[in-house]
Structures are given as C-alpha cells and as structure tokens.
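A lone chain, given as structure tokens: the form predicted on its own.
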Amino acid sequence: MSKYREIYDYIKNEIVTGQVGYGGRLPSVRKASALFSVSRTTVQSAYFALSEDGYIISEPQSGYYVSYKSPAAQGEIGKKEAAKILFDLSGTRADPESFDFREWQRHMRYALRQTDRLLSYGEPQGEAQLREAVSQYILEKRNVAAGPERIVIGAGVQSLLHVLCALTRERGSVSFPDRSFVQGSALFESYGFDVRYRFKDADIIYVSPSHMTRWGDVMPNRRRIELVRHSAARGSLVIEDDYESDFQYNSRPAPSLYALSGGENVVYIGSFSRLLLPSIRISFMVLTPRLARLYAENIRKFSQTAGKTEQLALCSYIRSGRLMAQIRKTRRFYTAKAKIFCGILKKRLAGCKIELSENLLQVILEAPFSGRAEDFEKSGIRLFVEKYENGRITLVLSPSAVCQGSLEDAANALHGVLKL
C-alpha cells in the first residue's frame, strides 16, 4: 500500500506543478514498473487511482495521458503570452528580408551531397577548404594576411576564446573596454585571469575596435596606432574582435589592429553570424605565429564545435561570391532602416535627444522617464537600457528585426511607454 501511495503522490505532484503538462503521456505500466522497481500490479493500482481522481485518462491501445490542467502551468503560459514581444529593438534578431534563404539552401544542398566527407568527424581546426576561403576573404576585406594553418574555426566567438585561454598558459590580467562584455570577462575569470576594465597595461587586451560599446562607437585611427605601439612595447597580447567591421563606416574602413601590427601580438577574431543569420554559428580566429605553433602541438586536445555541413556550405557560399554581395546588401539595408527609424522618432518624440550611433546601425534615445525599465517589455518592446538615473533614461535601439512597415508602430509603442 505504501509503495502504491508513493507512486500516486509522486505522479500527482508532477502533474499539479506542471512538470508533466496537459496531454502529456505517462510511461507504460511495464516501463513504470522498472522505473520505480515495483510490480506492475502496484503501478496499475496507482494509475487507476489517478484516473479516478481526474488526473489522467486511459486511451485504449495507446496508454495513459494527463487530463488535468495545472494552474501552475497555465500561469506560466499566461506570463509568456503577456510578455509577447511585438517590437524587438535589441539587435539580437535579423530581418528575414535581409537574407536570401533560397540561396543559402542551395549551398546547404551542395554540402549534403558531399557524402564521403560527411561520414567523418570534422577537423579540430576547421575544414581546410573553409579556412582557405576565410584566409582569402580577410585578406581582401581587412588586409589580414594569414595562411589557413593559422586560422581556427569554431561555433561562435565564445568557443574560440576557450581555445585561446587553454593556449595562454600564463594567467595574468585581461582588460575589457567596459562591463558590457559579460560573457568574455566571465570566461577569462573562470580560467583564473585577473579581469580589469580599460586597463592599458594588462597582459591581454580585449578590444572590439569596430563596435567598442553598445553605442556602436568606432575606435579612431590615432587610438588604434597608439594601442598597437603600446601593446608591442609592453609585450601584451591584443585580441581584436572585429565585430561588425563590414557595416560600420561612413567613409573608408579603418585599418585592423592586426594589419597595423603585422600580426605578431594580435589575435584577430571574426564571425559570420551578423553577416548571414544569428543561427549560423561559425566564427574564426587568426592566431599569432607562436600561438599557431602551440595549437598545432596540442591540436588533438581540441574538438570542432561548428558543424561540418554548415562549414562546407559556407565555403561554397564564400567562393561563389555570394558573401560579398550579402555584405553590400545587408549594410545598405540595415543602415537605411536605422536612418528611417531615427527620422520617425525625431518627429514622434520631439524634445528628446535622438541621434544615430557612429556605426549607423543603432539609434540612441535619451528621454525623461518616471516608470520602470520592465515597462518596455511588458508593452511588447525588447530593447537595451544603457542608463536610467535621475529621471532620465538612455535607450540603445536597433531596428534590424522590425520590418520597415512597422517602424511607425514601434515609435508609437515607445511613445506610449515613455508617456511624453
């Protein structure tokens, strides 16, 4: 009797708390018997009692299903529905119009036809053909001269930083531009580094010259030259995360730190997620000659995190010339949308301080505000709050995920929350 009651109470609790949702299938009597280490008769008795009390129903030739709608589960559903995002201004999503899905699917189909290559695990360093294509691409776009043997492919920048931390045996200090680099600073701290901010004498200096802050500030050429000279004189390693360099500039692109330094003490990192889609998680890292030799000596200690199929598809995509065309299209598309949104906000929110970011991708809005930061998400707006103090709020707005026809509605929604 006690065993039967234990099973009854356990399953009832799972149903009432919403761990097993309405319509969810319970394990068969045979499986439950093995799971709870009791006889089938005991399980059957517990199931009969649950059925009589209205928690489950029996479907002939199918099994037992939850028939009770948990208030806890319904509450969670209600919360999700209430927080439905209508206007995503956070910059974490892409506009479907910015990407030709059919073209990408064509290259994916090409990759899937490489059956012999798909039968094996990927190379730890990344597929050789992709590294060759990336080598040519960064030479043409950023004047970064590095052979494929110095390039490492990974699923996102974070995975590459894990490799770099493992190669950097001396656990000294690492500096970040500000505290918004949360994931990077947490990773280095977990490896035993002393994390600092805006500390020019650190052993490792992490910078993103093309997107220094959430405001989209771009590092001027004078500052780039100073950083290269100072780090070389001190013997510091510079990690150049060249995030959004293909979108940033009104005029001629600024030179990369890698090109200015000759690559002796600069690790260059880039990603294709922003150029293509956030879900295509392929990034690359150009190691210094010394770190490249160390990586080659320890290559079997690392595994590849990016899928081979996507790597082959991306290689085909780059070599066909589609990547360059995508860069030009996306740059025009997103900068034009940001300018339009900025103009709409200036008309709708007269009296507020509104300006385009230096990279022309975000709109910076400063306005009086007496509500709470959560009010935006409750009203269906996702965005980044840069500062909120003394009755004024500063918002960083990226309209990349909002279709052009909805920009007016997004501005009206912001106006409603700000109550201007």
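Think of the rigid core as the biggest set of C-alphas that the two forms share within 1.5 Å after superposition. Positions refer to the first chain, counted from 1. Since we're looking at a predicted model, the values are computed, not measured. What changes on going to the form predicted in complex with another copy of the chain:
When two forms of a protein are overlaid on their rigid core, residues whose CA moves 2 Å or more are considered shifted, and Thr17 is one of them between the two forms. After superposition on the rigid core, the Cα atom of Asp53 is displaced by 2 Å or more between the two forms. Positional change of Ala413 between the two forms stays under 2 Å at the C-alpha, relative to the superposed core.
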Second form
There are 2 protein chains.
Amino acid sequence: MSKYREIYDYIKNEIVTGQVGYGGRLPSVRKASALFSVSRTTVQSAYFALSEDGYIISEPQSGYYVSYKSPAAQGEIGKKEAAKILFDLSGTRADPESFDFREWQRHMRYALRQTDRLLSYGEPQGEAQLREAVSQYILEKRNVAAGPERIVIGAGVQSLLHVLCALTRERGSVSFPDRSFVQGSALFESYGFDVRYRFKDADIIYVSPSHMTRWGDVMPNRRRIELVRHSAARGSLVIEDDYESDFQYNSRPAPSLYALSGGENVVYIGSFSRLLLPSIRISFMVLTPRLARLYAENIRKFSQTAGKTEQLALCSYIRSGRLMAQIRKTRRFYTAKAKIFCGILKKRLAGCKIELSENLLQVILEAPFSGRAEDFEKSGIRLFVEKYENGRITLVLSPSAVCQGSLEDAANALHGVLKL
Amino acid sequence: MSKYREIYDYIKNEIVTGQVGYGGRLPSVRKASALFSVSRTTVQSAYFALSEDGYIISEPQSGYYVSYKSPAAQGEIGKKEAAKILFDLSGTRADPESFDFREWQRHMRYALRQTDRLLSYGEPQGEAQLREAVSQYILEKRNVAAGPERIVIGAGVQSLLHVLCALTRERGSVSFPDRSFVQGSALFESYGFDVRYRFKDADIIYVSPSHMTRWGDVMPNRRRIELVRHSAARGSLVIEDDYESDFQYNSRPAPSLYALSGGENVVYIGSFSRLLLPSIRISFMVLTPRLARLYAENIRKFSQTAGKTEQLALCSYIRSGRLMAQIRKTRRFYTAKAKIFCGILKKRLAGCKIELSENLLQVILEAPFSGRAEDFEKSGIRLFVEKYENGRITLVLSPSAVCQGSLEDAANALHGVLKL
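And the form predicted in complex with another copy of the chain, for comparison with the form predicted on its own?
Everything in the complex follows now, all chains and molecules, and the chain you saw is the first one.
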C-alpha cells in the first residue's frame, strides 16, 4: 500500500469514527508531513483526495477542516430542523442510493469552471445548449418533436405556468384533474382564470397523464386519444405535465399526448427533479408553434428563473449520456422497492386492503382507524392521508426515500399507529 | 523545485500555450509516470492540482481532459454565440477581476457536499439558514429590521413580484418610475393591475431609489421622506427595489425607505446578482407584517424558484464574511473604473457632453450623431441608447465589464462610430 493511501485511510478512519468531529481542524500539511514522516506532496495528495471525497474542506489561508457529518451528528441536526421524521413516505425525498452525487458534483464543478459564461445573465428562455440537449432527449424518450426555439426552461413547473398564464390571458377557464395541485390552480386563479375540475370543455386543460391522481393512476391510451380529439375539435389548449412518465412499468410507456396530437394544441411540460434530485429545480416546457411565436415577441417581459450553473451542469450531464442511465436505474430501483414494501405490508398488516399503485411507485393502504390523522407524523411517519371517514383511513405510501433495510421498521411503525 | 511542481508547470505550460487544446486528452497517470520517470503519486498530485486550478477535468473511467480555453478559443466560441461584442458597455456583464471565482467555487463545493439536504425539496420560502443570514445582513447594511420569517427568497426580482402580485390582488393600480422595467410592468399587467407611470396616488408604488433611471439617479433624502409620508397617509404599498444601493458613493448611503417608514407599508427587495455574479439568480424580499401573515396562510400555493445548492453556497459565503468584503471591493473597483473611463472619454471625445452618473457607475454621453442606433452594436459596442433625436444621441455607458486596459480602445471605438 502506498504511503499516500495509508495516510488517506488513517485520517478517513479518524473522521468516520468521530475521533475528529465535524468542523474539527486537521494538522497543517507541514505538521502532518513531520507527524507521519512523509513528504509534503504525499500529505497534499491525501488531503486532496479526502476533500474530493467530501471528508474535509480546505479553507484558504486557514487550514483543513472536517466536513463529514457522522450519522449521529446528522440525526442531531435533523432534529433541530423539523420534527424527527423517521420514515418519509411522502414521496418528496430521494433515496441517496438512487443518485450518484459524485457524478453530479463533477458536472457542477465543470459548469463552475466556465467562468466566462457565468459573468453574464442567462438567456431568458434558458441556455441554448441545454434547450438543444432537452430537444434531443424528449424526441428520443417521448417522441416529442420540437426544436430548441420552442423550449422554455424554468425553475419548477410553477415558473413555467407563470409564463404560460401571461401568454394565454384571453383564455377564460382552466380545468385541473383534482384539487391536489394547489400551486397550479392558485396561480391560474390569481391571473383571473375561472378554475374548474374535471371539466372537459374548459379552454385550458391541465393533465398529468402518467400520474393522474395521488394514487398514481396512469391515463389509458383510449382516454388519451379521446382527450386529444376532443380538445382539438374544441380548440382548447392541453397542458401535458408528463410528471413521472419515466417511471412507467411497461417496457413501452403510453404515448405522450403531444405525440398523439402532433403538438398543435398541446404544451408539453417535463422536469428533472424527480429523476435526479428534488433540489435541482429545472423544468422545461415545449410551446405550441403559435405560443412560441408569441413568446418570442414578448421575450423582454420574461426573465429566467433556473440558475445558469445548474443549467450548464445538467446540459453536460445529459450529453454525457448519464441521464438515460439514471432513468433506467431509478425506475428499477424505485419500483422494486415499492413492490417489496407492498409485500412486507401485506404480511405485517393482514386484514387491510393493500395494493400497489398503477405506476408501481406507491402503495395504497386502506385500514380501520380510530386515531387522529396527525398521529402518523407524531410517530415519525410522513405520508399522505388520502381519505379518512367512517372509521376507515386511506393512505398513499411512497417508500422511495426509505432505505431498503428500513422498510420492515416502517411497516412496524405503521402497524403501531394503526393499532391493528 | 519539487518533482510534482515540475510536472504541474510543464503540463500547465503545454495547455496555456495551446500545445494541448481544449478537450485534448492527457496521458494516463500510469503513462505519465513512465514518461516523466516519477511515481504515480507524484503525477496524481500534479493532476489533482491542475484540476483544482481549472486546467483539466477528470472523466471517471475515461481519463483526464483539458478544460482550459485559451483566450483565442474563447473568442471563437463567443463569435458563434452572438455578434462579436468587443466592448460591453451595457452593464449586464461583470468584470472577471471583480469576483473571486475560486472563493465562490469553494462555497459551491461545500454546498454540493451537503448531500442529505439536497435529497429533498427546498423550503418554499427559501432555506431558513439563508433567510437568517440575509436578515442579519440587511439589518447591518440598510437598517432593515425583519426576522427570517418575513423574508422570502426567489430567483430574481420577477419571481418575487409574482408572489407579491398573488398576495395583493385587491390593489388595483401600480406605479412605475418609467417604462424601462418591462419585466415588472408586464407582470403586474398580466395580473390585471392598472399600470401607471410616476403616479403618486397609485395603490402600489414601485421605486428603486438608488437607481431611479437608467442614468443612475439617486433619490434625494427629502423625496424619500415625502414618499414615505404620502404613501403612509394614503395607505398605499411601496415596493423598494434597493438595486445598487451598495454602490452608492457616499460613505453613508441614503437611508432605505423601509427604515424611514418603520416597515409597515414598505416591501424591501434586494438582490445578489450585481454584487456577486449576474448568473447567481438569488433575490429576496422583506414582506410587511400583514403580507407575511398572508404569505404564511397561503404558503402551499408557492414554490421556491432559487436552487438549493446556490442558496446553501450563498449562505456559507455571507457567513464567512466574504459578502461585505466583496461589496467594498466591487464598489471601489467599479466606481474607479467609471471615473477613469469618464476622464478618457473627455480627452478623446472633446466637444461632447460627458458626465459621470450620480451613482458613479456609468458615464452619460451626449453627442451629435447622424448614423443609426444599430451602428454601435455592429461595431462591437453594446450600450444603451437613451435618446436619439434631432441629430443628437444620448448614450448610457457602463464600463464595469470592460477590463481597465481596454478602456482606451473602447473610447476609440466609440469615437469611430460617432465619427467626430
């Protein structure tokens, strides 16, 4: 074993076992070189590698500090920030194992090095490079054929809907599938739209065909065709939020409304938060040719919300081919976990109605219950209560953020609250 | 000189002189170790250092590649992206010398290492840590006293105005100082507001007291007090966009409207794009107590637009004390440059009316002219044409993005287009 590796392992061990805690200072290179009787170069290499691997951080003119938090320390921080959630079944967190952080960090570092580009404001529509990459990606993936000039980037779906609302103000009514997407319905409302639910004759129809309800229902192909025909005949605009289409279990996912319609009256929206990291706030929409012209004419009115650094990093990530690999990995990973969790629950909570959602990502549980809906959160379980009436409760459980080894414990915790 | 340093310098020289071009592959560690007759550890240290310094990038399972672009190559890329702008006097770009990229990259790397936090969506209002840091910063800097619960983070001023529009829909009219802030006026318009200009009896009054016009006028204290009194008496809401207050030349900048009013009817807005990098899209607003309550009640309707990674990095940056140092540095740097440029122009363009703007960041030039306004851009000069009539043209010139050594050339280029 090389000297450098020896020092790396020694310090890493000190850190991981908590001998040197979070924020603790490491000996200077000079000191460590004397301490370990090696050259300064060797110490430097070890420090570089430790910093690359996230164990330490170098503060210029100051020294090296431990940046690694032991799981115990992390627990402590978590406690302060919120009620301690032991099992997050709400589906709003990602499993660390599903995402290769090192890979993402590499693309971010690459973006941060493009200093010349970072010195100026971004393009209002989103970086041209990224729009180009997205254009190829959605063609390949969802048969959505649209050039980069029709793609608008934004920080989350809400930012994109702001642009859309400003472009479609003459349209009076908008329909949502249900009341769960408050950020969308409230926004249309504040722009003066008449917000309706499941109203097929609305001027704008918002749907997420791959995740229609919290239950994860997928819109059948027959209904997709109906919707496309009806809206084309009426001249209404369909907003297709293709949320979670990548997670469909069929080898061939259902066709996008955009592809079925030819794209004349469908605005296609996609997002990377679920595939990569919830904290990466980059979404995109494909405007119809008419709306794209309108957007171009009014471009001075809009500013870009997505950060330039993350846009450049995402572009590099897509181009490297990692996105497709990540999709395959995440799909396998999350559907397998939901299946396992469903099996565990069926064994542990015999007598309840338990089934896997249509998109294979969630478990729907219906059980007799006499407690209060808040009891779950109080017991450290975060989840969605879909319905609670007449002594029966329906829960939507997304195990994606719970590591596989803890699924058993999550089932036990649920069992405890349900008092079965 | 150590072996490691020798290799570092050798390769750096190869890259900088263009012997190995952008994207070019370096020999593998094994190969280089044989080539230079040194240990692999030594090569590794040199590669680590080169990658830390932005000359090369490591692609896992592939190798090391040159990530440095020679100025010549950068020029080529710039050409493709836009008409070749030789002198950007529009004030929308930052001078690379004004910002310490290494420092920012360090804070970003630190944020990217907080993997546990990046696995979840951000807080809709913005990360609590950052709001805490901003709260302290604005108290110290502008005497704006407000706790983090009243601060909302967003990606740019427009994102914040979206929130504000949704919260103040009952207010019918809004006043802007002039027509230059299209992104603001168009937004209020699309929410159904009656948009007026310089209308002191509007329900909402938008002002940027430290940069009232493109000319960089600063609102005098007397008018600040008048505005605060008048709006309080009428019950109208003032939106104070404190854009560029940090660049004021007085040792004591004019007091914020927020501080003058006590904050009951003033929403204070600030941004970091100008101080740090235009590509960092993080702004914040301080809501009035009443609006903050309304926001909290409606929080489910809003999503966060600013990226979590950049929020965490900015928080760490502010806490390290770097922000204050950066403000002082940028102010000195930009005002000195504007002054020098003004002097050069006065010498080179004798006979024109040339003066420094009130905020000391821009030069206002008035000259006889018979060409077309586009001639400047065609000659590689980007600038704002404030007025062009009766054979006289008024230009607003922000030399901030032009490096000091090129100010002379910029003046010559202007001289050429003006045909004096």
